[in-house]
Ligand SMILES: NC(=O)c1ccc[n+]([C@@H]2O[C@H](COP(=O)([O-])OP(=O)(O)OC[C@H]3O[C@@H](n4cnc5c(N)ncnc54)[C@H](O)[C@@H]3O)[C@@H](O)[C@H]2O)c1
Amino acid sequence: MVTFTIPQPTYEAPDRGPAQGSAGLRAIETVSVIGLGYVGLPTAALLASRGLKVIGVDLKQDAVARINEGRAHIAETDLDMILDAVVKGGKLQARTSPLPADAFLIAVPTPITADKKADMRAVEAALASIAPVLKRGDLIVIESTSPVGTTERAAAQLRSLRPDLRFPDAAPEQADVFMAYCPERILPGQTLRELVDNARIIGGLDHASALRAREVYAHFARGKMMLATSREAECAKLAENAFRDVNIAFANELATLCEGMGVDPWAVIRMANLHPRVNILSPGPGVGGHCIPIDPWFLHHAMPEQTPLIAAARGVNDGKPLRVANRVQRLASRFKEPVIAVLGLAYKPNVDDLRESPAVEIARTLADRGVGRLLIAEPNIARLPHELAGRPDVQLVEGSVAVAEADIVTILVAHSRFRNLDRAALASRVVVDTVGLLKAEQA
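Chain-only structure, as in the form predicted on its own:
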């Protein structure tokens, strides 16, 4: 591990134009963003909107084509407007392979394997793809959520591919190429605002790399920037998501306990949270998204004997969708030919993101078991995901239609649009409200 002293622990990004560059270095004018998904594309658009030339790289040709037309292939507030402007202005172009640039930001997925270990193939492939175009003075920043030590391993990989260049793991403060780790901290649906306003951790493989990376984010970031080592930054990102997972697990376990005792969990949580030092989160049908269900495993597999709490929380949250499916199945057994409304498939309210969604898992489980006819209402998608598509007993419909025809209404996501559903119709149905949508309105 490379250690160094940061004389200025936090840094308030100034409201100014493009950075002028570290002493003796050329200013960063061209940035390549590798991976144009939920993090990479908004980041690329913001950088381009600040006057930098941005080269976006993604393997999906359909996504590249849409971006070059100024249209986003993901749903995100205000992204289409910014994207259209920067593409028409010639500041952003998308490609399927890298070109030379002054800085490279890697924002590719890091899923888990079947045995819950980090799958780093996309990061490794991204590094391999930029190796041929690297030159002295370039900066590489990994944003993908990764196990501790990833940036060091990335440097070793690049060193083997480009032995003509010095990297900061082997030549700290004297490297030809700068390397840092800077994890994203965004909330889908509010990505652009949070990219600008949220604090950033910039973990350099050496001090010079941290300072160089800060120049890039200073173009658009207004939150504090804390400089750190790459290992500290990697661990901090994983700690954030593990913290949330553990707290959600407590809420989910408490909800299961309350239901078993015939107590309203939402009322219990509201009352407990009146305590000035208690803040129990809201329970739900499980935990979804690309971060919280995955990232805690990176910490657990690093030191499994020292992380029983993280593993237990994962078990609670991973087990919640099956509990919900079993409950719906028991209720469905009361009906001869049950019709089940499933309200919501996204992993969180008001987005189209289905990654690791517990709602999708619940719907798939019910469909696999043939529990009844499923009427899926997800207002943010135009077609069913592959797990549910093509099944004769599964149909994507409007929320009002689903409620009107259903015997059982299962609320899995608290989309804003569901707040306008006919309450009289709901009152005459069997309702499984996993997110407390109706309880919140009553409160």
Second form
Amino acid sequence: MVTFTIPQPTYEAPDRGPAQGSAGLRAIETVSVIGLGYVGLPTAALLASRGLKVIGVDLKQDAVARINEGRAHIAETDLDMILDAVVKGGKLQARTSPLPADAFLIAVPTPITADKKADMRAVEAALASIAPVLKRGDLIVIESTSPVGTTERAAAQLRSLRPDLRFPDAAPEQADVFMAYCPERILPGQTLRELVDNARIIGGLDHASALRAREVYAHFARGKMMLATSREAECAKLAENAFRDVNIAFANELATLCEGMGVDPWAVIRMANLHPRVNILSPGPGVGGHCIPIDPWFLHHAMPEQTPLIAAARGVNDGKPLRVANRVQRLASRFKEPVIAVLGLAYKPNVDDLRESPAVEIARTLADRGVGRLLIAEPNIARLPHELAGRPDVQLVEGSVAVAEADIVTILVAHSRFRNLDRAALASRVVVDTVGLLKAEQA
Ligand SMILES: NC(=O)c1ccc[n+]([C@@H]2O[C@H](COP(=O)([O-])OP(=O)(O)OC[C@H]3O[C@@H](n4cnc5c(N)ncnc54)[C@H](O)[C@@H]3O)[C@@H](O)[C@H]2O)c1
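Please show me the structure of the same protein in the form predicted together with the ligand, now that we have looked at it in the form predicted on its own.
What follows is the entire complex, opening with the chain shown before.
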């Protein structure tokens, strides 16, 4: 059994007394986590490590089978160790359909559709799947990043499926169940530590629901827990990622401007950041991952006319991969049979995650255009993604091999392992350093 020594949480919001509803407060002993991915599985494992009985639910049969063997189907620091202990200790079991529980945490994907609208089908399906097993006194928490108003719509959906239960949006004092929205803000690779240490926003459909949800997180969280309304919590999560996107867009636009004016953007940013109230972020080849390129759209679509800045930032960041590809193509036209090293495919340093990665988009564009032979170095993957696999002019190689054979070296991700690359070899190549890897070293 894992021993996790976690101090008591510090609470920011004062208690305003016990729940007012008629639901009755029994102890939360069984928690069901719906969606066992990057967010859900570590959360389920942590809750189980604190002695709760956890029922994890996922549609993927192979993931469920693996979890029941005590092995994670995702790579996350220390997760296998905890999972092994809680599965062997009988505290966590995974299934493909829900069972009754005292609390349900929903952590299923919320991607965007082709027209950049929130695709809420997984959340709706998860709610539909728990509806038959819901009972009086249960708590439902949505963790999936969602448009503002989602928790209210979830209550309406559940009400239509379970007209016998009263939900807190309509009449909080008489509610039979509790409902809250609690966003997640973990850093992949550091998920377990961040689940424990990060501050949390706990947005209840009513105050009693927020208090009830806080009870669940108090089992493992030691960061501050701020109580809020579900709308505030939904909006705060989206605001965080829109803030990042807008600030990265500024850095990217500034870098383009500097390059056009013949000024070194890295030197400009380093100097500007000496101002005590300026903190320009690092430019790059675009923005990737499954959060920042997606979540700002949820805010934009709420009020498109009023959010030109958010939309413009999306445009700047989404346009960056094409700019980089065009630049490499221009440089390649100097060579008869250009060989191009592409250093990094992941969406950020030191992870194997290629979701929405601008580096993949750049490599694919170069390959589609037949710009030259591509030697791709991505130390965190064993095979090329489907966008690049099976193409005769694209190979996955070691970073040192790519640099040694290339005419042009394109640095797209600042993986630590690229810091050891042969500087003399790099100095004799045409280098497009989109992440300032070499500049950072010089600085
Ligand atoms: N990964 C992160 O770093 C992160 C950080 C903050 C917020 N989020 C948000 O959390 C949510 C989950 O993200 P994730 O990265 O864990 O996704 P994920 O794709 O890793 O995992 C989601 C899991 O849900 C399962 N699933 C889908 N529909 C289901 C259903 N109806 N019933 C049961 N299981 C179902 C999928 O099979 C998958 O295993 C998203 O809204 C995401 O935006 C993610």
